[in-house]
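In the block that follows, a single chain appears as structure tokens, in the form predicted on its own.
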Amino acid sequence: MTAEETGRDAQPWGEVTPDAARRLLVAAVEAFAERGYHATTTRDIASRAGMSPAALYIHYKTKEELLHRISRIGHDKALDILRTAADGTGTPAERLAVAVRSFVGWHAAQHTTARVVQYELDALGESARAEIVALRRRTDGVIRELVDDGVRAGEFDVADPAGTTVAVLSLCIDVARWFNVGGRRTPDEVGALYAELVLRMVGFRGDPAEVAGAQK
């Protein structure tokens, strides 16, 4: 487990067993994030895990299977974060703020994993890619649901809910590309900032800073 992975989830890869399979998956995340999927070899992954290349094939048939496993777990986690916030209590603005804070916080704290999850989709084969795209559509749907709730409640002023949903998700996901643990903001601070920005994007009729700050 990388130092990053200990920050937000105590055991983010706990569903991956046995230990050797987990070590290989963590090594793959690091290699894919550093070198890119296509430039990474199975030998690179096995070496990072302190194992032989032959040992990798005991747990994963191909390099693509590793990427698919990483993508599936990462997208399931991101969807769960948003779904939990959307199903929580509070006004649409409050729930959207919680959703953005949590979603952005995860992409910052787990930025190495999130970069692989979000930016290596095209390396997957047709079947695996279709599965992940379906999960992304469900993720999009949660944000769209929150935006629509706010419009119906009279809290948001949104002329294009579909376009706004895409903009919100793009803003949040891009955190994984630039976040630096040595930077001046923590994952939670970035999450709070983005929650306020998103409330402004959806034309929240109240005080975005107050609602976003209340989630701290």
Second form
Number of protein chains: 2
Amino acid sequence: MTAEETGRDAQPWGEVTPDAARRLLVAAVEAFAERGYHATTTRDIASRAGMSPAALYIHYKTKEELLHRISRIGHDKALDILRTAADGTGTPAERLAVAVRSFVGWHAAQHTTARVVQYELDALGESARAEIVALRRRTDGVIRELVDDGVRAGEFDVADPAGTTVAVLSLCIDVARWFNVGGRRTPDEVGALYAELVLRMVGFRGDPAEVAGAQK
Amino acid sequence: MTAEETGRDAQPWGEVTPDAARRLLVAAVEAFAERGYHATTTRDIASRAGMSPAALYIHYKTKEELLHRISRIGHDKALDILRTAADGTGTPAERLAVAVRSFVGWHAAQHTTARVVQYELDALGESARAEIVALRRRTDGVIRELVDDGVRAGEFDVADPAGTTVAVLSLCIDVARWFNVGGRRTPDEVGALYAELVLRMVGFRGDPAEVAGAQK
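One more: the block was the form predicted on its own; return the form predicted together with another copy of the chain.
Then the entire complex follows, led off by the chain already shown.
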């Protein structure tokens, strides 16, 4: 992982204090992304953060607690990004375009975190998992609401709103799997392309390129 | 994992002989999917297959060799499915719809294998990885060719063929992440929905629902 990438991934943890707790979360994200949750020990995480295992236990009782915090913060952030876009001004198409663009931009820029958050869900214990699943339902709900708004307004033509909502979110989330920091496109360029593709998926009756390319 | 699911995942390994080598591959897929590649030992795999570690070494020298075989077979199968659909008869839209429907159906039905194949790529050694990356380029190439065919024939309206190709494949592949055997849709139902959504993404000028819903 490059320094730039680490720096980017470190940003979303600004709300975690004190500094030692934040460094441990960043170290855990990197370790889980590289070797998987099950192959990572709390000792690995402490050592990446330049701390002793005893120092780790002051902040997190178990490895699962670290994964839970990461997953919770990641899902909160994703929901917040969608919610902000959905609650903005504009037509349903404009709001859906902004939502997709921001959501995709986040999954591209924070792809290491997003991968851990998406792929290690099964490792969470029952109650943590239930909490995250509830957050995902709310995320689905925001996109579904935008789709329904557009249909009601006569802007979209959607035969299967539930299935289309799943597909739209899936398309956006999978950016975290394939996005490459050294690739040809910036996170925002991928976001703008995806906003256009999503407007096509919902059968937007206007010009998808024009709405998707508008400045945020 | 249910017996039914295991049975489904066991099918694609029909070409692996002898029976012991096949049982070990199936066990490895299950173990990697559950705990991740790095947290799985060859002992775990042998024991799942009801064999001794020594018996495993007769067939596979290393854990990486198992992952490489799984990844190779999975990618070959995915490419073969796309190639068969793309080389079939019909208009570009019809061929793209069949390709997406079969590819998605496979990723849904074989989701455990597909997840391992997609998420454990980084664990492969350099030469194995290069081989798989080359197979992926050919997979991308098949979709790209169908997109270009449709544009040339005046059936599709695509502003960014490279980006749209990446998005189409990504949408299909991510089915392996979210598909749930106990969910409301069968693999083929998801495939039919996705064929329609992909025809919308490429700006198909005909009726996407009609072409996507046609019997294969």
